[in-house]
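First, one chain by itself: the form predicted on its own, in structure tokens.
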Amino acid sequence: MKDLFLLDPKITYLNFGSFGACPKPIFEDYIHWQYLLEKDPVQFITETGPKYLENSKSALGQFIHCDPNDLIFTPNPTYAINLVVKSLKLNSGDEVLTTNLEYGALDKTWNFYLNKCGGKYVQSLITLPIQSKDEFITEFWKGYSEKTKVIFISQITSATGLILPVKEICIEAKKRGLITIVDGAHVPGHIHLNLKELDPDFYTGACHKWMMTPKGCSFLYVKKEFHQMLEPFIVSWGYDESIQEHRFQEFQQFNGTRDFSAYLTVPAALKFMHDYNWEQKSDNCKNLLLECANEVMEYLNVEPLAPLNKDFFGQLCSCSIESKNPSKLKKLLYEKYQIQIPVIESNSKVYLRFSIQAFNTKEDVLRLIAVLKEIGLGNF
């Protein structure tokens, strides 16, 4: 499978979970409209382009099931999210009741926002190893008070690497009168995605991670009635206060001149996942993923972050390690070994997470075994 994909074939990738990778039929496509682009620049961006992308955006409405107009691409999971909290208008003494568990660069965005209008971002401690989904919801609903406003919540979390039960806290989120944000970057074609189930408010997921399209493809779907909610994060032709029908796609999804082809080829990432069984290929990677998972944590003698089955584990795993320079391992790991690993550091802990995608086998992982018993993790 290793083939199929642009890759270095002298590094042990072990990092799908941050930026993915791209296989030469989708990075072909992508040359395509880039060609496209370039042949008739005008002709493109202001006419067929357009057209182009109601379909790639109808593929991707079908794919995680929701309406085609609920949706709009943007460049990564940060910027929906920016967009959504700029445009909440929050009062002061509001609170959003997230966990202890999100993406760094997201709990940075929320502090900026709720600092301006003096809201309250609270983080509900969860306990690690979580012991199970109803104790998970328990200690998330501790945050909460009749301040709470709004739910913000990571469906696979970046530095864990943990599923958390999503559904049941938008399900229990809905009868308190909350509106519901997802950061769902690491979810679309990692595990099943369904918006209709799932019925959040916002929710904001990266093709170019599991999905395996072109760097800077995603997408943020919003609730029909909080269309008129958001403003346009970038003032630019489509605004206009007098549109009613379509305003969310006018204010929102054309905001000046660029390169949208990774856009476009969110149909051929679909072909290329259904022409190889990719639904197969991710759960056969599940399964390797928890026998390696063993064996990484027997050799580093700690426990999983929650009970080790598919409920709470994917394609990533993380494991707690001690380790004193993070930054220095994981240099060394990539330069001297050509092991492409993350090393994060989240709530003073540290985390060795590793990936399984189709072209991963357990020597890959056994390498990493062996790397780590050779230069002792005491050292670093």
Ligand SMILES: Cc1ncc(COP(=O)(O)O)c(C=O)c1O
Second form
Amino acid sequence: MKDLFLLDPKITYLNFGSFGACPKPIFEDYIHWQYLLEKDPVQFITETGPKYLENSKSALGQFIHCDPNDLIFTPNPTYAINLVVKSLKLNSGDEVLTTNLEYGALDKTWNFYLNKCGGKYVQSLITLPIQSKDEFITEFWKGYSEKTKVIFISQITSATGLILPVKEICIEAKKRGLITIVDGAHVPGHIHLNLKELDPDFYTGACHKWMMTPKGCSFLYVKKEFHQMLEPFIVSWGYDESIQEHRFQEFQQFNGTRDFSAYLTVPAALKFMHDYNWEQKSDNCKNLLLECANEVMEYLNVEPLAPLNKDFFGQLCSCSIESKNPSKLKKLLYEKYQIQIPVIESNSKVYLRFSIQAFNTKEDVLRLIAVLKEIGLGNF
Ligand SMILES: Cc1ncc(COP(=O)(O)O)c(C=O)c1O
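Having seen the form predicted on its own, I'd like the form predicted in complex with the ligand now, please.
All chains and molecules follow, beginning with the one already shown.
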């Protein structure tokens, strides 16, 4: 399978989670769009490109089960969440309820905007290992108060690589009259996503991770009742206060001249996944991950961060390790042993997180264990 990717064969690539790699057929499609653009930039950017963009958005809408008119492409989930948070217009004293397991850059985003308006970012402390979905849900709502206006939660967490019970949280949030914002950066192409069923108010996902498009292809879903509320993140030609129809699209999609070829590769990514029976491959990866997780945890003599099953684990698994110098460990694993794996510091803990993609084998993980034994983890 690795031959299908452009990855350096010398590298044991156990970090698909940070940046997914792009298979050759999808990358060729990307170059095809860039070539078309340069053949006639004016025609492509103003006439044909926007039509291809609509086509790509329709394909994405079908894949994640939502109306394509409720979607815009964004370069990444960070952009999408910044766009939403900036428009929320929270007041002094308002609270945003979240967990202590969120992506660090987005904690910064929330704190930046909430500091401006006098709002508060309330991170419910989640005890690890999580014992059950119910226990997680109880801990999550402990941070709730009558000042809570919004909930923000990852469907798959970054440092800890856990699938969270977002559906149950969204249902309860609706009962409490809260706005729901879900960070699904790791979700598309990784676990099944049905936005109609999940029914969040805002949802972002990356296509450049597990859907394997080139980098710079992500999306923001916004429920219709919130379209009017969103200000243009970048004010450009699409902005006109009198626009009512397709206001969300018009305000957000055109950000000035840029290469949007990555956005156009969604149909090629979906075709690739279909042609290679990717759903089955992803399921095989999840089985392999559970098997490997057992071996890694046993070697490290640590507990999994949640019950080791497919409710909590997909193709990502983080293990808590003792490390005095995480960045030195990461550097050593890469430079001396060519193992690409993140060593992440979060909440005063250090996690070694491995990803399993279709080209990974059990030997990759066994090699990781052998190297950890050789270097003696305690020394780092
Ligand atoms: C949970 C989560 N949210 C958001 C992001 C941000 O992704 P990007 O850098 O593509 O905006 C990441 C990146 O890994 C992530 O893990």
